[in-house]
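Take a look at this single chain, the form predicted on its own, given in structure tokens.
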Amino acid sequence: MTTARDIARAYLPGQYHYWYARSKLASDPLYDGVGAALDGCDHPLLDVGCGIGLLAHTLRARGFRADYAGVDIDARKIEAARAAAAKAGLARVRFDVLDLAADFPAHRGTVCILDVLQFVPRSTQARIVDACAACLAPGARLVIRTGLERDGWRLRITRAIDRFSERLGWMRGDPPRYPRREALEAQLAQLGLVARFEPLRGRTPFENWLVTAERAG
């Protein structure tokens, strides 16, 4: 079985994301959530905003084996994630940097969106959402985790730590903005797809959520 000590040894010897891969998926419910979203769903996979990679990690540890390929607008990232999943051996995966401002990739299969839109403006969401969408195969899913735009204490937390990591330099993008829950399903809706929001929080005091669609009927 892999543990979260064995994928973060991968990012050694860099002690900042060997600690950073030990310490997120020790907390956070993320890639729990997203691997049993995925389950018995074995289309390619694009992976937006895919930071360090930790995600092909985990879905590899779960035993998804189809293609995974990961685009992030930091090419230190992207550097780090390269090195990870060759020390690793992870197959059939490949890392890209991509600015979604200036393009965004071909590509057929599932789609992951991570803890991204609440960083770009809501015009750009909408659009990242609408070219997510416009990927999926059939059968396909996209799933999303974002903070939504809610009253109350988690979603200030939620955009302190936010902020704090914008600041910091690992977040690239905007202040944060969060989504509207009515306004996304609305989008997913008119672009034929029936989605389920599910709080994905953990033991965590944040905003997240959970998003998993799929083309109706």
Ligand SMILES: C[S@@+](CC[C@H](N)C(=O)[O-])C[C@H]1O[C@@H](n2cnc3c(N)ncnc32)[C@H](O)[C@@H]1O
The other form holds:
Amino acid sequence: MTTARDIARAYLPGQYHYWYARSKLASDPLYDGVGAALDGCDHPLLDVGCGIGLLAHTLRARGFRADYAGVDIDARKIEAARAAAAKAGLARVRFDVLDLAADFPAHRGTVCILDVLQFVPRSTQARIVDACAACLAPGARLVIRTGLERDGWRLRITRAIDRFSERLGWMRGDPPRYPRREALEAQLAQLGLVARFEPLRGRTPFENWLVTAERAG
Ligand SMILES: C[S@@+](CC[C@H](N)C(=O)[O-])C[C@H]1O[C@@H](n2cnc3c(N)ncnc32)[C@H](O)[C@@H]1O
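Same protein, different condition: the form predicted on its own was shown, now please give the form predicted in complex with the ligand.
Everything in the complex follows now, all chains and molecules, and the chain you saw is the first one.
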């Protein structure tokens, strides 16, 4: 069985990504949640804003065998993702640098976009969701994790941490803008998708939701 420590070791000798992977995998239910959302779905996967590619490792560890492609604007993260995937011997995995504000990769299959939407302007968010939906093959899924614009202390903490990440240079862009649930629901429905919204926070204090969508019928 591949453990969180095994996955993190692929990011060595760099200590920074090693410890990031250890703490992220230990504290955030994201990758288990996405893995469960994709169980039984073996379409090629596009990971939009993939960061250092942790999803590729966690999905392979749970038996996901289809092609995986990750894109991210941050060339250093893509470099770390490529090196770690090679070290872990992940097959049929590729990573490319791409700015979603300017471009979107050609893809047919499943799409994941995890903790990314809040880092692009609202007008770009809508365009990215349209582009993700256009990639969906019949039976394939669109999996989104995002904070949602709602009242309450959880969103205040989420926003503070996202701003902190930007100040430290972990994230680029403007202050975070969380999608509004009603707008996202309406857009997905208009695109002909049936969507399920579930909180995905685990024991974290964040206002995080997992949205799983498929073509209706
Ligand atoms: C919070 S990280 C999430 C990383 C990954 N999805 C995960 O959950 O492990 C957000 C990612 O979005 C990427 N990102 C932000 N704006 C982007 C853009 N315009 N184009 C491509 N990637 C972008 C950042 O570089 C960062 O890696």
